[in-house]
Structures are given as structure tokens and as C-alpha cells.
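This document opens with one chain alone, in C-alpha cells, the form predicted on its own.
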Amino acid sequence: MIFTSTHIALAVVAGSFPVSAVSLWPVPASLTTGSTILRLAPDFTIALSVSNAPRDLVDAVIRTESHIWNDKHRLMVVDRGASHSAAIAKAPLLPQLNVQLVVRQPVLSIAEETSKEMEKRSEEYTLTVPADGRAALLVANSTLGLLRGLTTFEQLWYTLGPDIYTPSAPVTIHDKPAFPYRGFMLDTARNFYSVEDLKRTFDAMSMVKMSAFHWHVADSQSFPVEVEGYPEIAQKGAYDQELIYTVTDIKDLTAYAAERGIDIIMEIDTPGHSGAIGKAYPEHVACPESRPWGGYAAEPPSGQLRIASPDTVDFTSKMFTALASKMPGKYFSTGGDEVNINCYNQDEATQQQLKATNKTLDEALNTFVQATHTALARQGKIPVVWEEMALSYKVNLFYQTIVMIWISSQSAASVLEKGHRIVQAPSDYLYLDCGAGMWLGTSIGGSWCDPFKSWQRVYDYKPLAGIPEKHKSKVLGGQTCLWSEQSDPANLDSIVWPRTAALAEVLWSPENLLHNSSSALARLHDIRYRMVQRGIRAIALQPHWCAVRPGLCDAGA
């Protein structure tokens, strides 16, 4: 499937529903709609015309049918569509959605497609919904593309009494993402989140076609993930024996996410942010819980892996091997941010080893990274690191290593000049924990990355701004990040959603179709209300009065 046009046309006639009735999020690459009301027939079905359809594709169809019949989402206008009840009751009926896969052998499951290298995935689809009662048609050249099309189809429908209808038939959509990596990062080390919390997050991510969950699973505060062959790391490094992700949990979570088009990229941050490992293996950790902590770490508690120790290098490589073997995707992050040099300068064991081998600290770090990344390569994984590994240290990264930008949006060009692909996660736009005040005791200041990053700030982000044309193809996409110093399950949904949905559209839709935040707001309200209907506690963007009166709460309206 090749798309050659990129346009959006919203056909609206006098007396019809308002333009805001067309509320797809993210906006498709090419969308044409009409103004005819179309109802689902009482016996509406989704017909899957795929030979030997994979189980997860069948399940995706079942979920779509369930969402359409059970969401009970009403049109975002003052009377929620009631004034059109007579017209809705007389509208033509849509009997069926036919789902077809362009011939591709063998047919891979959604999970298998999701686990490919991101540039090799196909997410494009075509969706047509006639206005005259003929069957609708969804076509894609991969099961992952069919999943994305089903997600769009769900968003066309509203409920009024017994009827489920769209006010916008006919609909023609040709769609594909602008960037392959559309992600969200969650820190589960500073505070723990249950398997159910993570699955609910995956459900929300799938609603807006996100493709990557960056799982910062461990840090100096806790190491809550079971490592096969090294059970004591979690047993002693987790906050509690009930707060551990088991090998079974990892299998469950990776499967659940992949079936929804989301690749999980696990991160074990090294060599910094590793203090919790010292609870089980103190011989591998320098300056554990040293005080005052500010001299040894970016935040308490301190603790870094002893990169100059051959035993620690071997231990870390084996730990990565054990964890990477449980991850079905192609990527694994080794972190690499905020390495504290003073910690190593003050660590007697590190200094003795450096002297014995006649190495500098940079040389020891390079040896550590080369060895651990080689271990990942043997597992078929592509390493992912934070930007310091490319910009701050003399480390020879593998050419295929992906670098995540976080310190500032200004860092991207420098990393690209070194030849690496990047994922944009700059704190000045995409850090969701900013603006909540300082969490350190006795401090009354603001957070280091103030101000709060509103959904408008996220939506205003331009991943290719300042990127030379020759490097634009190396920008894989971006992600919002939630560091959990002040977050836990109680506020997970409200701090993430719908702000992360704003980035989902930035990374899916062509830049020329991205509207200003005022015109996007009505559609964002719509997807936020849909999320709430599905049990995702997304925070309100405005009073309900404003949500059903698009534009009337704009400044100066």
C-alpha cells in the first residue's frame, strides 16, 4: 500500500452536525468525511477475511466489537446529540465491516509484527465507510496495520439511546504514521505500579496508536524485577516481596502490550542509578548510600556499578543476558545517564583497579559498555542509551545504538552528527513530572524542570525542529517520560493522560495536518472522554461546559 496524498477534507452542510463531530485522534494522514448519519445495524458484525487469522488479530476484532457496543460515548455537543434523535432513528444501517489483509505470506501475528525492528513494521491501512448501507472495508498489508485501522473505526461511533451512529458518513481514510517510535516511559523503581496499572496504560496507549513502552524498571531506590539466575537482586533490592515483577509477569506484560501494537523496551540503568543491586551484591556497587548524597548521585540514594572491575562487567553482562532473553522485541536500554565521577574517585576498589590495569575512568567505562552491549547483541538486541553516553563520555558506541535525548531539545543535532539514530524525549517539552514542586525534604523550591508541561506544550513540540535535512531520517520519533518521585498508581492516569495523547498525534500525523491547540482541543476532549468511559482516569482539560461548546472558552471568545 502506497499513499501519495496527504489531505483532510471535512464536508459539512447546513443543518448537519458540527465539524467537531469528526473527532479522530490522532488525525489520519488522509481523511475525507461527509455529513450523512449512519447507524450500526443491530446485527452488525466484523467479518475477518484472513486465512488462518492469528489469535491476537481475532482478539483485536472481538475487542473492537466490544468497545463499539459498550463504550456508550455520546457526541460532544450541548445536548449530546439528542436534537438529532429523529434523524438518527431513520438513518441507513451499516451491516458489516469487512477486514482484509493484502496477500502477505506468511501471515504474522500482531505481536510478531510489533516485535520487528521499528523501521520494518507496516502500520498503514485504508478504511472506507459508505453512507448508503453497503458494508465498510478495512484493508492493510499487515495485521498491525489492521489493528491501527480497527482503532480508528472505533472512534467513528457515538451512542444515543439504543442507537450507535456516526454523523460523518461517508468516510474514506488512508493512513500511516509519520514516525515509527511513538512512546511513553514509566519509572517503576521509585514507586511501584502493579501489572494491572501497566496493562491499563497499554490500553490507553493503544487507543491513540502508540508503539513503544520504555520501561525504566529499576534504579537505586529499588530493583523490583526478577532476574533468572540472580533471584537475590529482586529479593533484596525490591521494596517488598509483593512488589516484584516476576518472570511470569514479564511474559504476561510483553504479550499483552505486543498484542496491542506496543513494543516494551526494558531499561536497566547502568552504571549509575544502580545502588539497589548492592543490597544483594555489595561487591559490585561503589559508594552505596553515601552521605551527603549530593556528592555521589543526582538524587538519593547513591550507588553505581564498579565499572573497572572485571567481575562486575561479567556480572552485568550476564544480568543483561538473562533479562534480554525474556524480551521479545529488538531493543534493550542500558541507560547511562548521570554517572557521578566523584563516586568513582572516592571508591577505593575502583581506584585500585584502575591503577592495576593502567586505565583511565573513560577507558574503564568504554570497556564496560562494549562488553555489556556485546552481551545484548548476542541476544539479538539493539542497545538504547541516554544522551550522555554519546555526548559526555569517550565511549565507542555500536553504530546501530539508539540514543535518547532528554537533557534538552538542543542536544539532538549533536548526537545526530555522530551518526546515531535518536528518540526525542527532551525534558523541556516531554517530561510529565515537571512543575509539581521539589520533592526533597526541607526544600520549598520548584522542580528542576519547571514549569509544568501542559498538553499544549507537548502538542507544540516539533521533533524535526532544528534537524538538518540529511539527518531527519534518523529521528525515529519521541516519547513522554514520567519519573516517579511524586507519582504512583494513585495519580498515574491523571498525570499521563491525556497529555501523552497530544504527543501521540504529533508523532503519528503529518506535520502539515497538526492544528493549533485551540482547534485540536475538541478532538482531544473526545478521546479523553472515551478513555474515561473505559476506566482510564484521564484528567479533565476544561469544565464540561467548555468541552461541549468548542471554542467558547478560548481566550477572547
The other form holds:
Number of protein chains: 2
Amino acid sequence: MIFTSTHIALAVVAGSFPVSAVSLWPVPASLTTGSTILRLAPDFTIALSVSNAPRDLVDAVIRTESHIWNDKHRLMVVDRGASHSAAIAKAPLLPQLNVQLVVRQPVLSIAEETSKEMEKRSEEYTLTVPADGRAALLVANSTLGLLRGLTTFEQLWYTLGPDIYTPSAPVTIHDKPAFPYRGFMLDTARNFYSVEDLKRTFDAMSMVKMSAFHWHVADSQSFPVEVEGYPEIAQKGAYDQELIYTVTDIKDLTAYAAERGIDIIMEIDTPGHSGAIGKAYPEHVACPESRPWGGYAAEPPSGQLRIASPDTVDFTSKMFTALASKMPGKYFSTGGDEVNINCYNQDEATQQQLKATNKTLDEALNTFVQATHTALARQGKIPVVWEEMALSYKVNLFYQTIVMIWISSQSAASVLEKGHRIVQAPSDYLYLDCGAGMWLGTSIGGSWCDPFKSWQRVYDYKPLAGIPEKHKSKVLGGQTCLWSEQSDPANLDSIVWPRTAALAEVLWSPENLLHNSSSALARLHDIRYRMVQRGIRAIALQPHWCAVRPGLCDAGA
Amino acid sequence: MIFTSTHIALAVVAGSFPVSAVSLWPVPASLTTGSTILRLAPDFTIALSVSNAPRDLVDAVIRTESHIWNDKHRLMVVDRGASHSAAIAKAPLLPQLNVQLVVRQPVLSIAEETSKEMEKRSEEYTLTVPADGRAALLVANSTLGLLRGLTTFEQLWYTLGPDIYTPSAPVTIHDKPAFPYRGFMLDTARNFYSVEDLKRTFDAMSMVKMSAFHWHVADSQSFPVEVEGYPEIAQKGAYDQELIYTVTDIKDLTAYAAERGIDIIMEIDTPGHSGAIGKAYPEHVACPESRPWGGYAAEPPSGQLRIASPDTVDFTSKMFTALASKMPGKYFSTGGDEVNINCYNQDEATQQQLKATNKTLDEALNTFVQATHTALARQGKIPVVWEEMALSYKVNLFYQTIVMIWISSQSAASVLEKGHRIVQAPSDYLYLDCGAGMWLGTSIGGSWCDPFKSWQRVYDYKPLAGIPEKHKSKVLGGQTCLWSEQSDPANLDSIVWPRTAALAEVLWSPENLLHNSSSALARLHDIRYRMVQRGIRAIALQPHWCAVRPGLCDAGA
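Form predicted on its own already given; the form predicted together with another copy of the chain follows:
First the chain shown before, then all remaining chains and molecules of the complex.
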């Protein structure tokens, strides 16, 4: 440990940011800033004092240097910093950032740190930027902590003409996250996203120090991921042969994400939401594309794995094994939401298999889940499930299983009572797809989870609200979710950003620095404009007039 | 006239489109299709039989040829047309499209036709595509009609491998629009859009035969348009020197739009929403950036032209004259919404000017509007105003003035009673910005015009509902509106498309072919996928699974 919580001086109180202050998002646990202008020396360098520095740390340093020089982000004030021109010209120069690791052998790469169990990761760091021309210093006790510190360092800088400067030196930061799981879930099954779209999303997530990408990769509509040994699943289950994440793509994506501090948790939703598997393996799927769909599934098309079939249990376990073996992280989600009982009641094969094995449907589901989770455990993976698996069925989950809360922010306490750790993804706060109207044909109504979750709504979310003290440590964090019935690459960035950044701060920063949306807004504008500079199409939250005049567009201002 | 309304055979009844039928958007007034596959000959050409063909007609033909060969849009069925492969290989070949103008001298260019008064434009055309290898024929009595026909012709074609084909030959179309004004309004003042963004928007509008771009170019937040003779207005009123539409840009944009059948109606909103003018001309602006803003304007910042000042009236008239002289079309909007009385009551200069001229505020406003509209009339322009100018104040508008309805779909009848023509832009159906949460800081509420207007809501709009028979001919059409408090180039395409296409059909197609959103949805998917192929980021309306299975994702299917 570099510092303990007692050393965290809460030097900045929400609402006290002067207009020209540094705008960090998420706001660090402890931050002190000055009001001296400091310019980056033309020959500024980042010096990595880490012996045998892992390649991904070196790359992170190179990216930071590139971002600082190329972002061309100007101060978010009316004149965009022009009035600082003379002061910048004669400002002290920052010659160097020294990057040091508190000695700990062996040095793991960022990707290796990111792939640990989340409670075992260290993301904390200390960053000091003197105002007098001495070198800045970034120290952490892991390469992952250094990545987080580099990300913060990037946000200190603004452009004016040829100069790069900060108006807020000296800066002293001690920082670490409030929650380890700071996530975003994307559904790539209702509509497909390219590898490039996902990488751009990881870039944005990394800018706000997010740690988890929950990849709802397949569903009943399509199965766009190659399973080694079972190529037909994607060949027949994907929308198109060109719309498949190959094994090579998965390797590429998991590496790209992990090097940026993002752990990918793949989800193969089972036993519901799995109809697309039936295109290649009809023997494993009950009620495929049955009609009317409303009797068999939450949305069209229907299709569920035949949980009572030993062959299907075996097939599913092997499929999980094949996919999990490609994932560097510790977690793998088996889904488990919205299992439709009528689908099984109407499926002759399932009814015969239940009789043959002398099991109830609940018992068959329990066998299915335990067998498939055991397969994951053999791969060293911790299972992740949606809340129904803990609350709606008589399934004995392994106690290590992580449960995702989605139905509402009220569900968490019941799951925690059962002893599981949870990730908060309540639809009433964190579902990004709500509020765009019903997508079913012939319907003119609203979406099921109206209204739209504005950034203010997301930012107002309190992950520990209503959680008994004894269970708070089991709340690993939370995630926004984008279900893709009405999304694809055309609106990916604009529907996700900057709303997801609002959650990133809720999950990183100490609670007493949060929930003042007026002071937060100025900083959120700043990171949003930075995202746009990097090619991420995050939406405007206000007229530009307001963005450069913090507070003047508040109600009543 | 090529044909009269009695000749329009309504051969296609909404809901009767087979899966593989041609998907035209907007659906033509009269359409018959067959089920023969017809392939484009490898040496297919469009032969323009128009002597002295205007350059923009030649360009339109070249664009159509390019679109047909390069769109690479596949049939919207599960196999994307693959099962047609053998039939396509041996299909008859279409050698040529002959394009003919019913002789009328002189031949005007598309841009010239588009710049006429809208009631004087002819957009009708006849298109026949035989199934037996004879040439297709497009006939119209104006170059603008030919443009509309070429646009329809483009939508007949699908790609499979190297082949371009239609599954629905022979095709016979007689077509003309129900309303002449089929518009989209964009606010480029709250946030700025590049010339490239606008051109891409015109491309999309032209794909669905829209005829009007209402350009809310300036507002109190910024004034991003160069006024010849008054360069300081934009130099000081724009957000940035790089964020200005120059005189050259205006020439470029109006030409680009007009060549695509789109008339640009520029709006300089007065006397409210004009605070940005005060950056260069403080003497002409009352209550600039007064606080609390809620007392002086509908949103921050406040600022209104000093209507009681003869100097300001003169200045405004000259500004309108300078801008109107650059616009090729017949229309120019002076805005007129949300005039704040308290702003004038609190403005000492206005109070003195009222006394000096011995006028009430209403009388001063009347003088201001009449003088500025007279200046426009001298430029040959017809004034356009928001509904308050007809309903809320004692202003004597010229009878030719066109009034835009926005406050609700209930306002239209009252305005028509006053004798004006109207454009329908009711916020309860056609405001694209609604439903994304309140944008003011410190507010967690919804937008003022909640809920989100889904494509179904837009498509359900009936421009003539509640309009007395005697006034129906004065309803020129309608427009969707994007106010840009929460929009900029990052989400322009995704917030506008394909919702605005839904209105384009409402305003083009005969009412008896509309308002069946299930059959419309299949065609809307088709045009949306075509837009994506052309680089317009229109959003997905459903999972791709649904898009290629028309009807299967209807409620109850």
C-alpha cells in the first residue's frame, strides 16, 4: 500500500472547483491543485523507471505522450484559454514525468494485473506535479495503478496554439477506486458491432478508468462468436459470415482491453436467450422460433437450451469450456435471465427427458447450472449470472458466483442475503436503451423501461443505497447496459457516452464527492469534449455556450 | 401534367407487400410491380434524351448510376437474396433507362425548379421498367420531376455478389407528392454542424424526396453565419472563428441542396432568440445575458432585438437583405417565437424609445415586423414566421406570410382562420429532441416535450387532422425539428434518421397508403439500411433478425 485511507485528505469539496481548475473525471479520492500555469517542455518526456517494464506499460506511456500532444483540447471557458496566452508563454516548464513502481517482484503486465480476481487488483496511485519546473512523479504498486495514473495525468493538459499547459499546478493526487467492478455491458447479438467499434468503446472506457466489459455476445437472434471445435454454431447462428468474432478477434479484443485495464466478461446467456444455437444444433433447443412468440420468450424469437437433456448439458459445458479457455480473465457469465417455463412445458423432448431422468424442471435446471458452472470452474473461471438464477429458481449456485442485479434497484438486498457478491445493473437507473419508444412492429407505445435514463439519473445512482452494512463489501460495483434492439454501430457512441462516464465516476470516486450534478457537469463536459477529440461520438449535454460557462445554464441561474 | 389524379390507379394496398417486393420509401402514389427478376446489364446506361440538359440533371444521372452500382444493398430477407442466385444469373437484362422531359421550353435546371415558389414546382414523374429486356423509361415535365424519378429508380435495385437486380419487375409508377413542403429543421446555433454534416443531411433528405431544409442558423447562443457588410456579427457572435458559415459556404450549401431538390429556408430568429447579435452590436440588444435568465428568456442566455429602436429596425432590415440576397429560394424566415415581454419592460432603452415614438410594445413589434418583412419582399422573398407572430401579438402580417405551427398540433386551425398558409411542425409529434432528459444543469427531470417521438409516432402524424376542408389547401406540408441543446455532429444522423424519413412518406404518399406501421416498417428498414450503406448513421429500428423477417417482430406475431 502506498497510502491508507486515513491519509486521504479530501482537499476538494464538490462545488468548489473554480472555472479554470483542472477537470478530472472521475474525480480522484484525494486532490489538491494550485493556480499556477505550468507548460509542458517541448522536449517533455515520460521516464519509465521500471526495470524489465512490460511491453503494455511501455505502450501505455507512448499512448499518454501521444494523447497529450495530439488531443488539442482547449480549456472549457469562453475564450478557450486565450487570455492565458502571455502567462503560458512565460510559464515554468515541466521537463519530465517520472514513472515508478513500488518494488514488487515479479513485475506483472497491465494485462496480467487486469486478469486477476478483481479484489486482488491494485489500481491506486500517487501523482504529483510541481509548479516550479521540477519533474512530476507517478508512483503505484502495480502496472495497473500506473495506467490509472497516466490516464489522470493526460487529463491535466490543455492546448493553446502550439502550447500544452495546465492552469492548476501544483497538483497532488492520491487515488484509488471505491469499487473494483466499473463496467459496461454491450449486447452484440440483437445487432452486430465490429471489432473496431468495440476497441473504440474500450478506448472511451479506459479514459474514465472503467474496469469491466460485460460482453453479452450471443442471444436468440444471433450467435456471432466462433466456438473452437463447434464452428457451425456461428456459421449458422451468426447474421452473416462476415459478422463473426473469430477466435483471433477474441484474442485481439481481450488483449486490447486488458492492456487498457478492462477485463472482458463474456456472457453466453443460457438456458434462455439461446435460440440461435438451434440453427446448427436443433437437437439442443426447445421452442425454436415458436409463435406467437409471446408465449415462449420475452421477445422474438424464442428458443431455449434443453436443460433436461444430458446431451445438451454436456454440449453446453463443452461450449463454455471452449470459450472460457480463450478468455484471460477470471469471470465468465452463463446468463440465466428470463427463462420461459411454457417453452419447456410445450417441448415434447424436454417433457420426455424429465420423465426419463425423473426430475422436475427446477431439478433439471439445477443440474444444468451446476454442471455448466463446474465446467467453468475447471477452467479457473468464476461464474456470473443474472439475478433470476439466485431469486427465481431453485438453483444451488456456488457461493462464489457473482450475481448481476437488473430487474430493479430493489433486488440487490435479497441476493446479498443468499451470500453472493453482486454487480449492480438496475434497469431503473442504468439501462441505456430505455426511452426510445417500443421497437416491436405495430406498437406505438413506450419502451418497457421508460423513461430515458439521463446522465443526471445515472449520476444520481447510489450503489450502496438500501444495502445492509454487513453486505456492503459484497457489492463489487455496477455497469450500464446497452441492449441492442434499437442500437448498432450507428448510435453506439452517442447512446453510451457520456452517460456511462457518469457511472464511472459514481463507482470510482468517494461518495462524499459525488451527487452534486452542477459541479459535476463542468467536469463531464470536459471529458466529453476530450472524447470527441479522440473520435468518440459522445453527445453534447448542453449548448456549447453553456459548456464553456459552468453554472450559467443551471435552472434558476 | 403527365397524368391527372383520376389516372392514379392505387394498385398497391398497404399491407399487401410480399416479402420480396420492391421497397420504395416514400411509397409512390401509384405503383404496380410484378415478380420477375430483372438484372442490370453489365453495360447498363442511363440515356438522357434532354437537349441542352442542365448540368445538375447530368450530375443527378451520374449519381444515380454510381448509387446503383455501389450501394451494395442486399435484399431484406433471411438469406439476403442468395436463393435468387440461379434465377438472377439467367434473368433478363435491363439495357438502359431512357430519361425524357415532356417538352417545355426553356428547360430549367433542378436547382432553378427547386427555387420556385413551392406551389409552382412539378415533382411528378412516370417510371416504367419492363421485365423483358426492353429499356426502362422515366418521363417528367420538369428536371425536378426527373430527379424524383431517378431517386425512385435507385431504390429498385439490390446486390447479390457482382449482380444488381430487382425481384419485382415489371414496375410501373405514376408518382407525385401529396404536399409540396416536406421539411427538416436544424438548429445550428446551440451547437455547430460542419458543412459536411449538412451536405450528408441533404443526401439523406434527397433519398426520401424531401424538399425543404429550414435552417435555424442563429440564436442567442451563437450567430455562426457571415453577413456581408456586417462581418462582426459572426466574428464576435460565433463560438469560434472556425465555426462560421461563410458567404462561400452558403453558396456551396444552397447549390448542393437545390441540385438535390431541397430548398433552404434560412431563419434569423427575431426579435427574440437574438442575443448573440449583441456581442458585436450591443446597442441593438435588450437584456443581453440577464440573470436570472428565467425572467428574460425561455432558456439561457437572454437577449432580444430592440424593436422600438428605429436604428435597430433599420439594422435588422439590412441584415435580412444581406442574407436573403444570398439565398436562391423564395422563402426566408424571421422567426418570431418566444418573445419575452419582461425583457423589454426591464430595458431602459426600449422604454425610452417607446415613449419617444409614442408606441405601445405591440405597435413597436408590428412596425418592426412590417419593416423587416418589407425588406424581404424587396428581395423577392416570402416571409416565414413561427405561430406566435400570428396568434400571440397584434402584428399585421402580410397575407402571403407562411406560418409554422410548433406549440402543438392544436394550433393550426386558428392560424388558418387568419388566412395564412402553414407548415406543420407540432412539437407533440415532430420534435426530434424530446425525451432525452432535461439539459439544464442541476435538473434531473424530463424534457419539456416528453416523451421521445418514436418513428411510429412521427408516422402516425396526420397533417390535415382537424383542418376544415376549406383550409386544407393552405397546409403546405410539415417538418421535423432538431433543436440542438443536446445534439451536435456526434448524434445528428442517429437522432434524425430514420425518424425524419417517416415524415417524408407521410407528406409524399397518398393518405390511404399510410398509417399501417407494420407494412411500413419493412420498407423503412430497407431505406434505413440503404442510408447506412451511404454513410448516414441512421439508427437500427429493430434487431437485424426482425429487419429481414417482416412482421415476425410485431406484437402478437
